[in-house]
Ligand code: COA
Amino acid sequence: MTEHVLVERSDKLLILTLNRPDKKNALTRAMYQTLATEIAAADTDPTVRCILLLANGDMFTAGNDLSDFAALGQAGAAPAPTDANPFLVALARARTPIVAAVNGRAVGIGVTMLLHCDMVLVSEDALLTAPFVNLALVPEAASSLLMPLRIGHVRAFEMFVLGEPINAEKAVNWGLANRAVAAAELRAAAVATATAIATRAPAAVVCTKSLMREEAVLLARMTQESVHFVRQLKSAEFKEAFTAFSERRAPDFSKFE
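Which structure does this chain take on its own in the form predicted alone, if you write just that chain?
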């Protein structure tokens, strides 16, 4: 457990709240483990019929904590997804429906995790960014498979390669979110949505979700992505991207072939 993920059970809901607002809810290994443990446990808990993902502060999440990048870059070989990020495996295997409420910015895994959520609400000021290539990295969370399926190849390529943020209106129009609501109303709207799911026939809900997903396919793609992700973390391209980020300048990839 970690104080950076608040865990609450209420009215057949499991509410998981990212609670590291001073660091823009950047996700650490401890946070990933807590999220993974709670999501996995929900599948065998009959008192939980829906999972709700929230975030405190003015930002859903800045994505992966930079210290994790450094640790993975020093690893001798590409880790299995279970070792690299158990949260991703939990999302792929989850049978309990998941609702996410995105307040403000969502970056990197803050966007790709939404592809595993069954309903997504965003605040009207939300901005979604998947800047993997800008950091000399590749997509994760099976998003290289799920994102093109969700929004089409050209839009997915734009998000991954150009890394430009998309606003709430575009997120809804593209099918990344169900609807946008005022920031002040987001949490209540998300709770109402999750509660509505929790009132439906539970076995039918779980079966419907399972029929809409292929766990083995998702896990296989995560393994592929992990190999490429770690390889890029060890590359000169990533070193330049990371240095440029630290120096608050644009990276210069002109010397790479």
The other form holds:
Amino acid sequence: MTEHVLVERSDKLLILTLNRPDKKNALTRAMYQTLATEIAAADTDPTVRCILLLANGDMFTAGNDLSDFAALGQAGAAPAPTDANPFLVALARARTPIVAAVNGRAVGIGVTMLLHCDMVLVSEDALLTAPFVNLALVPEAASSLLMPLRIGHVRAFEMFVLGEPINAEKAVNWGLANRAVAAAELRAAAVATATAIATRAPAAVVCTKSLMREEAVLLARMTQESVHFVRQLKSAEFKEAFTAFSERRAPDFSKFE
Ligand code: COA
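Here we have the form predicted alone; I need the corresponding form predicted together with coenzyme A.
To see the whole picture, the full complex is given below, headed by that same chain.
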């Protein structure tokens, strides 16, 4: 458990709130583990009919903690490609429906996790960015498969490779979110959405979700992505990208072949 993820149960909902606002809810390994444990536990808890993902502070999440990434990239420390992020595995396996409420920015895994959520609400000021290539990394969370399927190849390529943010209106038009709501109303709207799901016939809901998803395909793609992700974490390209972030400057990839 970590204080950076708040866990509440309320009226058939499991509410998981990212709570590391001073670091823009950047996700640490401890946070992933708590999220994974809670999502997996919900699947065997009949009192939970829907999971709600929220975030405290002025943004949903700045993505993976970059210091964690840098530590993983050290020689000898990098995990085997098969040591998948437990949160991603839990998302791929989840049977309980998941609703996400994206307030403000979502970066990297903050966007790719949405591809595993069943309904997504965004605040009107939301900005979604998947800057994997800007960090010299590659997409994860099976997003190399799911993102082009969801929004089309050219839009997915632009998001991954140019790393430009998309706003709430585009997120809705492209099918990444159900709807945009005023920031002040986001939490209430998300609770109402999750509560509506929780009133439906539970076995039918779970079965519908599982018919819509191919768990084995998602897990296989995550493993495949990890091979490339781990290689890139150890690369000089990533070192330059991380150093640039720490020094608050743009990375210079001109010297790489
Ligand atoms: N990992 C670790 N720390 C992070 C972080 C991340 N992904 N994102 C932000 N932080 C930290 C900053 O280092 C800073 O810490 P400090 O106060 O100790 O210096 C704090 O959170 C506030 O961040 P800051 O950059 O000042 O906020 P901002 O509002 O100006 O910008 C972002 C917000 C999200 C645009 C910017 O922080 C950013 O680009 N972060 C990196 C996002 C990223 O590349 N994620 C990985 C994707 S795969």
